[in-house]
Every structure is written in structure tokens, then in C-alpha cells.
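Below sits a lone chain in C-alpha cells, taken as the form predicted alone.
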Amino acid sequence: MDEIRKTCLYDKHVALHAKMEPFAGWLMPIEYSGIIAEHTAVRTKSGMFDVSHMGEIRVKGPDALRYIDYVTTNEIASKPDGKVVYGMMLYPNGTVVDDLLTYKVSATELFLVVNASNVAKDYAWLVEQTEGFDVVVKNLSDEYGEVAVQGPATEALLRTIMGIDLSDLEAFTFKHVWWDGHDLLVSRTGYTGEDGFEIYADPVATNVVWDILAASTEILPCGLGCRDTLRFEAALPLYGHEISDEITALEAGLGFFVKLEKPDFIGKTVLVDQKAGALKRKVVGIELTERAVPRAHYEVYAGETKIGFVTTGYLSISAGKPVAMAMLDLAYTPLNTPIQVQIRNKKIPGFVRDKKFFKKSYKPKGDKANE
């Protein structure tokens, strides 16, 4: 068995008194002063996370974007450098391997950021790719420390707190920042749907980071549990939940991160099969009318008939609501067709709803992400 692994910040959480858990291989902290707390936090004004657990990886040469653009869902060739694209890596089956961010350093540099649980996986498929390419494809996730910081009055709070403006930073975009003496590569990037920023460095750095933001009464540590409850509600994907290697990209219901129109890319065939018919069911929203809730992989039914299962669910902290995505028989999935989901020996009425459960305040400066 493994030994589990701690990120350059593991003192800083036992020293806040966080609750540890493992979690894809690392022990990482769950949460400092509550779910509840530190979800509100993010929501209202801004809460920071350690995610020095996740994969950095880079890809150099000649052929980066023809490369890229293959192994990819997304399109990044034509986007300009200093762009960040929200991708998936597939399988020939449209299964995924992983979703990632692309960092377009230049023509010929691109920084990859790939989930912690999947960087062995994610690193070897990415050099099985290179066949035909000239590029080389380097695992840097021991060079990197990352801290998250996110919430709607973030982008002030870091200017005042680090002295650093990023107001010139659109939606994903990044930019290199000379602090303190420090490299930091900053993107206004994040997995919680409100505005915010992720801050790469080097682990010594990654801890200077830290300690001026803890050191703040206005920027409330956070941990893991808030992050899913907070990534769910803006309807972001997991790994191992609404995407993974037994469920397709339009299965997951990330159509617009899939450019079928490019020449190919791994997984397309299968794709455009789907997009032409071949469908059989899909990730959607859904609500519960009774105050129950639906956990990962309970099972959804329409009368006796089973039609899918709950790939995440809460009690929506912001929305109050019992709500879930679920993977449900493409039959089912138009808006308000009535379900409902087994929770113990009781079967909970609801109805299929849209996966955006809480209205975002924040408003992207700039494009889309992957348009």
C-alpha cells in the first residue's frame, strides 16, 4: 500500500487545527471551522484552499498545440497565449481520462493542470500519446504548491493584503507575478463558480503565500468538504462522479467543451456517433420535493422503472434545497419529467431541473472560457 502523501502546507493545517482525511492519496484538510462556515465564506466574500495535491504537467516542442489539440477535447491552438482552456483527455471509447486546464504558455509551452487522484494515469497516457509528435511531456507536480483563493471580494483582497493587482486578468487568463521576492503564476481560474484566483509556486513560496493570507481575518481557510459542496452547486464536475472511464463527455453533459469540428482528437468517432443519435442517457439536474438527500449512486426510478442514479447530491447550502446531479436515461431527461430517487427503503418524489443550483453574483470579466 502507498504511503500517503502531505502537500508543503500540512503543518500550517494541524497548526489551525483542521480536520485531516486522505483523499487521492494525500491527507488534505476537510474542513477548519465548519462546511456550513466556510462555504458561506466563499460564497459572500472569500475563502482560500490548499490544492498542492493537484497534477502539474508540461508539454514543450515544436508540435505542442498540433499535440494538444489531439489529446484534447477543447480547442486551444487559435486561442492566445496567457488563455487557460477547460478540457477532457478521452479514451478511443469517449470515455475520460481525466478533465484538465491547459495554460497556453506560448506556440510551444503549455502547462497542464490534471486532477491528484489521476496524475500517474494522466502522465503516462500523455507520453503513450507522443507517438508522431515532436514534444516532450514533463510530470512537475513536485515542483508546485498551488493555494486557491476564491469568493466575490477576492480580487481586492489579494491588493491589499499581497499588494499585487489583477484586475488586467479576465476570466481564465494568466499571468506571471513577481512577489517577494517569488515566481507566482496566477490565474483567475477556480472550481467553486464564484470570481477568484489560483496561485502556483514553488513549495517554499506556496508557504509565504499562505501564511500572509491565514494571517488575515478577512480570507477564511477552507477545506475540501466545502469545495465539492461549493463545486456542485455551480454544476463542475468530479472525477469518478459525473465524469469517468465507464461515461462519455456528452454523457456527462460537457457538449460545449467538445469541439467535434476539429480535424480529430482521441475518443471523436464515438462523439459525433452520439451527437448524431446515439445517445442513451445523460447527466441532468434534479430536485427533490421532500427534504431528503440524494447521495452518490442511490438509484433513480420512474414508477418501478430504474432510469439512472444520483452522481452527486447535497441539501444545497445556498439554495436550501435537496437537489443532485444524476445520470439519467436520455428519455427522462427533459426539464420537470417526474423522478424519484430510493433513499433507504422510501422512494423520494422530484422532477429533472437545470444543474445550475444557485444564482452566481459574480459576473466573468472578459470571454468564455473555451468559446
Given for the second form:
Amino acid sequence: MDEIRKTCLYDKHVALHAKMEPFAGWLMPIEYSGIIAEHTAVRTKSGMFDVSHMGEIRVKGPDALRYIDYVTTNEIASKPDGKVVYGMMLYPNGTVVDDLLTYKVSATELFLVVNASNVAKDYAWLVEQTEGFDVVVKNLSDEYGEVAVQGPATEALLRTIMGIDLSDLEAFTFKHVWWDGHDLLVSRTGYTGEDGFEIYADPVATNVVWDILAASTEILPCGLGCRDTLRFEAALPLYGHEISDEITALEAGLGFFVKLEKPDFIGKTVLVDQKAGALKRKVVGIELTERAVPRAHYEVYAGETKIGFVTTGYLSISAGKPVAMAMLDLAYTPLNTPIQVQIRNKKIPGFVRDKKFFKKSYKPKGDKANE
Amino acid sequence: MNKVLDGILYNPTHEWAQIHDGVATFGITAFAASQLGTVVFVDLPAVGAKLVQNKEFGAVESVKAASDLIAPLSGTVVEVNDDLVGDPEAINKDAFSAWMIKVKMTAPAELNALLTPDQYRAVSK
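Next, report the structure of the form predicted together with its partner chain; the form predicted alone has already been given.
Up next: the whole complex, starting with the chain shown before.
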């Protein structure tokens, strides 16, 4: 195993007495003041996350758009510059290499943000697919830190604390902000289900941004613990759970981000078949009717028949209910289908439900991701 | 912070047992509670359940993780702290007051296998 890595903000977390744990090869803050307080801060006001472990990859060249629309599931070519698009890279069998955000800088330059756990694999995969395309792929992960600031009060707080106006930035767009002598790439994106921003910058600038935000005491430092409970409640997928190299994009229920009408992209053939009726299973929401905690990998039953497994589940912090996402055989996916989750030696009853695990308090304009 | 009470015995797996007239009261230690973080759910056996030393008898769960409860001693459950099921965070407030179950011991010789407070202090450093 490679040596565990530390982000450029590591010393800040130690100074804040964060609980640090290994995640995806990085020593990351899991919680500072407590997962429930941090989760609630993001839902009601604002929280800040060090997500410098995420990978950044640049694609540059005359064929950049044709290339990206071949290696990812969504459609970038027709989008305006400054747009951010969620999509997936697939293997030819339709399972997922990784999910990613594509930042359209121009018709010849794209900035990709990928999962920390997959950076090396993604970079190698992307390079491998360049044959026949006039593009250069470069892994920039070591050059960037990233701070995510999330929650309904974030836009106003960033104006007050940093003096930057982001009111013109629609959901899923980005711009460069010159701030205090630093070049910040700021997008109105996130992984929490709340309005918010992600700020990419070199490690020095990342530290300056973190310091000024942390010093304000208006924005609560938040760890990866609540990042997961927040993204779960928003039904956002996590690689290794709802998506993986054993789960296709349609099985994951992410068809909205797969443009099957595109002439070609890696994995298309299998997904077209699945869309036409070959789909055997998919990720749905479930809710238990007794208090218990349905966790990832627990088996799901209909009577004595095993029908799937939990991909992510919690006693929801926002709703206080035992809810989960689960991969179930298609016959058991209609709403209200009774199911049971095996938790230790008991089968806890529940039912299939939608994946709207919390009520969104504020919907930024232009947000198409959660429709 | 990680206090260890005198006058009771400990499992290396961070349960405590207080013995009185052949009945043992079980809970988890302050050290275990601090490692877990905020407890959101406790899964306890019913009155009448038979426990076996070193076997799982329930679970205590934080937001992020489920942790098995391991029986310090064998016996029959005679009382369950139902208040704790409704207020699991009481374990974080005072783990040694937040008892879980009372068990009528069936093999008192098993007491020899448990850790003394001093031995547990060394384990939970």
C-alpha cells in the first residue's frame, strides 16, 4: 500500500482537533464538532469541507469535445462555455469507471473533477481512450486544493467574508475569481443537496481561503462523515456504493445523465439493451417501519427470497427515519413493495419508497441535477 | 475524559459489568462511547434471552457505524433499560449511568476472565 497522503489543509484539521481517518488513500477529517451538528449546519446555514483529495484532470486539444462526449455519458459539446456537467465514464459493459464533473472551459479545453479513490485509474483510462483524438490529457491533481462551501446562507456569507459576488453564478456553472492576488476557480456545485460552491485553487490560495472562512466562525468546518449523510439524503451516488465497476449507469438509476441519443459513447450498446428491457435490477429508496439502521451491504429480502442489498443507509439526520438506497431485483422496485432488511439476526420490515429523503429548503435557479 | 470507574469489571471489548447479588448490569465504557461518537440506536435483547460470555448480545450504533455488544458474562436477561432505547445519546452523556441490561449470572467463575479497572485503564489508553 502506498504511503497515506495528507491534503494541503492537513495542519488546519489537526489544529481544529478533527477526528482524522484514512479515506481513499488520504488522511481526512471525518468530523470536527460532531457529525449531526455539521450536517445540520449545512442544511440550515453553511459548512465548509476540505475536499482537496479530489482529482483534477485537464483535457486539451482540437478534439476535446468529440473526445469527452465519447468517453462520458452526458453531452458537453452543445453546452455553453462556463457550464459544469455531471456524467459518468463507463466500461464497454456499461459498468462505471467513475462519475465526474466536466467543466467546459472552451471548445478545446475541459477540466474534469473525479473521485480521489479513482484518480490513477481514471487518468490511465482517459489516456488509453485518446487514440484517434487530437487531445492531451494531464493529471493536475497535485496542483489543486479544493474547499466546498455548502448551505443556504453560503452565497451571502462568501460576499460578507471574502467580498466576492457569486449572485450571477447559476447552478452548475463556474467562473474564475481574482481574489487577494489569487486565481480561484469557483463553481456553483456540491455534493450535499444544498446550494453551495466549490473553490479550486493552488495549495497556498486554498490555505488562505480556508483560514478566512474558518476565522469568520459563521461557516462550520465539516468532515467527510456528514458529507456522506448529506449526499445520501440528496440521493447522490457514491462510487463503490450506488455505482461501481459491477453496476451499470442505468442500474444505478442515473439514466438522466446518460444521453443514449448520442451517436456513440463507451458503454452505449449495453445501456441501449438495458433501456429496451434487459434491465434486471436498479437502485431504489427504501424505508424501514421499525427503528433500526439499514447500512451498506446488508441483504434485502422479500420473505425468504434474497432480492438485493443496501448500497447506503442511515437513520436519516434530517428526517429521523431509517432510510436507505438499495439495489433490488426489478420485480421488487415498484413503490410500496414490502421488503425486509437483514440486520444482524433479525429481518426488519420496510417498503420501497422514493429517494427524496429530505425536503429541499431552497432550489437555486438552473438546477437540473435533482429533478 | 476516558474515565474508568472503580468497583466494576470490564471486557477488553469495552463493556462494563457491575455485579450485585448474582445479577450483573451491563453497559459500555466512556472510552467506547467517545470512540463511537453520538449514539443514535441501541439494539438490546428481550427479557428472558440467554447470553453466552464473549458472544454478541446486541449492538450500539452511531451515525456512521454499528458496533456489536459482547456479553461480559453468561446469564439470563432479567431487565432491559427501555429508557435507553428512546434516548441512546444518554450513553454519550454518562456511559456508566446508561446501563443496558441486567443479567442473572449462570457461571460466576467467568468473573475471573474480566479485567480489573487498572487492567482496563491500560487497554483503553
